[in-house]
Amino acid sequence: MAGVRITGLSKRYVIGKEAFFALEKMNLFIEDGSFTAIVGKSGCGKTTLLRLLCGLEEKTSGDIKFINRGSESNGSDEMRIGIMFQEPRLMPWLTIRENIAFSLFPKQKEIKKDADRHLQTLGLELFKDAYPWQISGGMAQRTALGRALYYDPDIILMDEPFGALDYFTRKKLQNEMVSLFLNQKKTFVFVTHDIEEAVYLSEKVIVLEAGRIVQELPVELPYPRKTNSPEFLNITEGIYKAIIA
């Protein structure tokens, strides 16, 4: 595991002739083992800070120290750190496990011992010699968080994973999210248009607009949430008069 404290931190692009900050003087801690959710408008830099800590994209100034056991380093390289997209992105002439382990793919021996775990864990285990275009969308995103988790990254970097699904297998995906969580305390920054959604499964909401951080609020409920309990809604509302402010 791994915590991120970020300093200063920003992205300018150039298109054209005209320059804008797509994340402008950030400052953020994102402590080891936590649960933190990102939310704004589309366009407000929610995107542009994954890639950033990913190392998907270059900072244009400002720091980004990942801090393990107290000792801080710069750059992604000396962290394992898994990314998973909204789109699952999977191999479609690999297998759910052979996807699973595409991170030690063609390693037979590698891939059965610790694959069939994840399967297991993630409910796939019938479906293991299956192909993605042979599974549902829902089973092709817990393929992806599989592949993310066979990584053992330090940091999991989710953007909107959940987006594209019907409304009852983004519920199934959001408790399972939070009995990984529950049982692995990896740190995992999780990006969401849905501010239910943050709420329900984050520690703490970071509230983006126009690349500035214009509000942090903790979530201090235990887990599982009741989503129509007084505090839920009392957090979901002040998060949702923040992004409209």
Given for the second form:
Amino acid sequence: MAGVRITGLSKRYVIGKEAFFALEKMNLFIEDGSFTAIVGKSGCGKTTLLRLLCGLEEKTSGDIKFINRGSESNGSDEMRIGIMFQEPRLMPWLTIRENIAFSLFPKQKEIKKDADRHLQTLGLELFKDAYPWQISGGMAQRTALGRALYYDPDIILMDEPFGALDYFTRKKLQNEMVSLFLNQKKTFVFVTHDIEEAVYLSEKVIVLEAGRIVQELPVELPYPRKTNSPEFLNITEGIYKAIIA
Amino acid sequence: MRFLKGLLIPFVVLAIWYTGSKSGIWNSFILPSPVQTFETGQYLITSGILLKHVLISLYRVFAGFALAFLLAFPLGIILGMKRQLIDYFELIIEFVRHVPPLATVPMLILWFGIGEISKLVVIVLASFFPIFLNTLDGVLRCDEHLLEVGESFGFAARDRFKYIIFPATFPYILMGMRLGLGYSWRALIGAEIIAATAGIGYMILDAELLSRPDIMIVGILTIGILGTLIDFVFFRITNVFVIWKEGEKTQNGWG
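Now show me the form predicted in complex with its partner chain, since the one above was the form predicted on its own.
Everything in the complex follows now, all chains and molecules, and the chain you saw is the first one.
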């Protein structure tokens, strides 16, 4: 587990002759072992924030500090960060089981039992020897989740991982996410444009707009949440208003 | 069934050839009958003459191909990994690629003489480009998204190559090798024009001097059949390694 302290974080892109800020002077604290959802319209800086967190992008200015058992550290080097992308991004030449163990290929000679445990939890046991082209989109995304878990990260970053899935598969995976969060006690940062999904999953919803945080909203409902309860609808309504305002 | 369908046209050609020869439409000095060609083939095989030529030719093809691979594979990988170097090589590679290996034969004789080296160089020139270009293409096409996965897990550059770039490029390398092998086989005759004393190419050229079209036909058939066989075996062996490219497998011809 680990928390993140973000102070004055900016990311500037230059496209042609125009420069714009994908993130501008952002301050955010992500608590150790919490589930944070980041919502906002396309291009609000959600994905940029995740990519900065896992070191796939260089920040323009500001600070990202990871807090592990009370001590703060710079950069993501000593922190294990697992990321799940919008697409499964599985290695087509590896089986499902090998894909799950992929993150530790350079460090481990053989695949550990953990891989089989994740296969079982994620309902992929029957397909462990299949190749990515042989399984459905939902199973592929589950494999990507298994890959992130096998890495045993302190923080799991998720970039609209269920965006491309059908309604039923998405619902099922959302429930799996909740039980995973309750059992694993890791820090989750989940980016989505689906307000309902954000409220269903997270303890805190961050609303982004043009690279700035416009609202931070705690969701104090017990899991599992009912999407048709008045409290739930209240919160989603509030976030919706904050985004269109 | 597919194999039988493929045999239909050769069979029709054979039938026309046979009927034409039998009814005396063609002069047997220009086109010997299939029976005569078959008998010549039988003689060349049983006497061991054909085998001798085939072995020499196979040696040249595989030696030239191996040399081409040793040059083309690393160059393709290096240029693919260090893209800024491509600018330095692009023009010269385009230039050499468009020069037929046969055009260089007189120069090669001048430089390397009429020995084995000139013959090997012709084959190397022919098979270098498919291997090189396919390898380069494979590295350049490596999915940026997959590389990011490695990066996000903190893979060092060496591990990114070993676990992502190389496996992703592997099918392209095999395809390049397959084409390269075919090209070296096709360049064989060009190579054996150079004062050879053995080899299938030599056998055909020698038959020209002796006015033996039957031997020429046996030579041509040998080249075609062996080329097809080598390609088939290569494809079968290598396909085991790219099982994940299932979707593309059937398009490659031997599905």
